[in-house]
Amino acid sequence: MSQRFAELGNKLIRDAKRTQNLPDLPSYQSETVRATVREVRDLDRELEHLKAPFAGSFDPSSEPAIACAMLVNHLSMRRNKRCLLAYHRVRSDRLEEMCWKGVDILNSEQGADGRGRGENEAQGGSKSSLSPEEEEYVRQYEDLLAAYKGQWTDIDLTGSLEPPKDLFIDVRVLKNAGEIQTEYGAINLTKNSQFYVRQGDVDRLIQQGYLQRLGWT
């Protein structure tokens, strides 16, 4: 191996730390993840090769050099696995947070840095910053969340825990959202139109980027 053991895992950890400080979810590092998994498998094969001549009766005290190599391989594999788990945990936590906020993840373009998106296009893939497994995870999580919220149709479980300062607010429509039903009747949300509405009726649309609150500081 041309690089140090667990160096690829460290790269994933750096990307995970960067993700925590970005407003959007950056592109999934598919090549680095695959390379890290390959390194784990290579280390495991090398470990099995070192153990093979001893047929299960290896004495570390009699072969300290081999014992040291086996220990390094084992610790490197364990570190890579922990790095992989941490990387995917950070991304799954962010995806779950976005689901609770009502963000339309699968239909919106992600990729805060744009770098990974270009790599995906060059490889003939989609523009999504998510891996296929993450996209499926989001679909299933959204289904679970919808089923959970469906038990309390009169309560918005994804709303802010802070009480609103104003019952009614001014909003501008940034994207056509069609007709919505409010407590005071139906309104048609067409782009560039403005309305004075009850905040609770449009909170979700503000979170999803369809509306902009006016006079908000």
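Residue numbers count along the first chain shown, from 1. Remember, it's a predicted structure, so these values are computed and weren't measured experimentally. Just so we're on the same page, rigid core means the largest C-alpha set that superposes within 1.5 Å between forms. First, how it differs from the form predicted in complex with its partner chain.
- Shown in the overlay between the two forms, fitted on the rigid core, is a CA shift at D15 smaller than 2 Å.
- Once the cores line up, the CA of G209 ends up less than 2 angstroms apart between the two forms.
- Annotation: Cα of A177 displaced by at least 2 Å between the two forms, core superposition.
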Contents of the next structure:
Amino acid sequence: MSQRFAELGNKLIRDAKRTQNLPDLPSYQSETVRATVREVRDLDRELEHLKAPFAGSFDPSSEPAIACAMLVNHLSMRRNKRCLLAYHRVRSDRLEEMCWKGVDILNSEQGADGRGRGENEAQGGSKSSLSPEEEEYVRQYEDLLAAYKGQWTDIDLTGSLEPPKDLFIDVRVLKNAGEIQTEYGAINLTKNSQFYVRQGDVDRLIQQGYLQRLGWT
Amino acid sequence: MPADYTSPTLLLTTAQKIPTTLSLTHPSLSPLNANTPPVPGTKLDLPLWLAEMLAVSKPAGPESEALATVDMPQALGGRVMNALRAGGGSVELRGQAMEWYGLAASMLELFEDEEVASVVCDTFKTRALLISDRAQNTKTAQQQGGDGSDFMGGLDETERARNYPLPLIPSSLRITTSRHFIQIPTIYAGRSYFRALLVPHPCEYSGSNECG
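Next block: the form predicted in complex with its partner chain, after the form predicted on its own:
Everything in the complex follows now, all chains and molecules, and the chain you saw is the first one.
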């Protein structure tokens, strides 16, 4: 039976608006999305039910009350569709933005999954904030991006747009990452240690989140 | 699909409720009316996207009456208007409606009320000055006590947005790395158009957490 006319769609929109202001992507609301799609199907069924007695020749001026009901149903369906599209668009825009910034979305998701699944096995469900379709989307988008970048090997299209202020930067290590090789020798990355290193060497690590820059921001 | 179609801000604006009087009804509309079949003349608070369409739909032909009539919501009603005429900063717009300016723009497209239009424009300008003042003098505002946070807490969503326009105050202009083109809305006879001004957004240099 038709629900309260696009209340669920509203919920999705509020989540989308919130997502725009958050640094991380919140989890995919598959329940709400499914319920919204269900609502659209229910509305469609009601519309068919209203249309059935007229067998194709419906004159709105003779039955304005039924026309009103049909209009409300139709508008609610369109509204739900719009809400669904907006929700998915905000999320996919955010995912694309993260791809361009070089954030390793899939690996960090799977990392969270690995730790989470052990704890949550009793409750079921993974901790990933992406739906399976979104993960597939990200995978294909990253492939597309890599193919695009591959055409110009001299420039890193996903690199930082800010020119470096100095050759060396101060960094602090956020996670243990073992040893890395620089032209000045090997550096052992243990948590909370600070180093003064060449920017070019550590750019990738900063993007992946192992190191944190100090000073400029 | 134009960008507006999927914009959450616009969707939230049109989700706001306005008082509607249904003139023609049907039992399938009961979920709107607490599950009782509505009679003609029932007053309900319907979301704008629904109410707007019902107000302009005349299934029985152009001479008949529309499916519903809408009234100005309370957020743009007499009391609020009077309070705003007295002082733009005196009303907590957020308490009236989350997207107050968006609501005003939509209602003015339906009603073309010049009084309301001019009050809304003046309110915007007054509040813009107050916001930029607060943002540029956060220390003084904090010292003066809770009054500052009351006003900032009552800002509606457009005023809190990152791309919110600020009036240009030449004496305190600072060059920041990003410049935004600012627009002061002018709502005239139901159609809104904007003039452009150049202003930096306060949140970038004041470090204030009150915006966005």
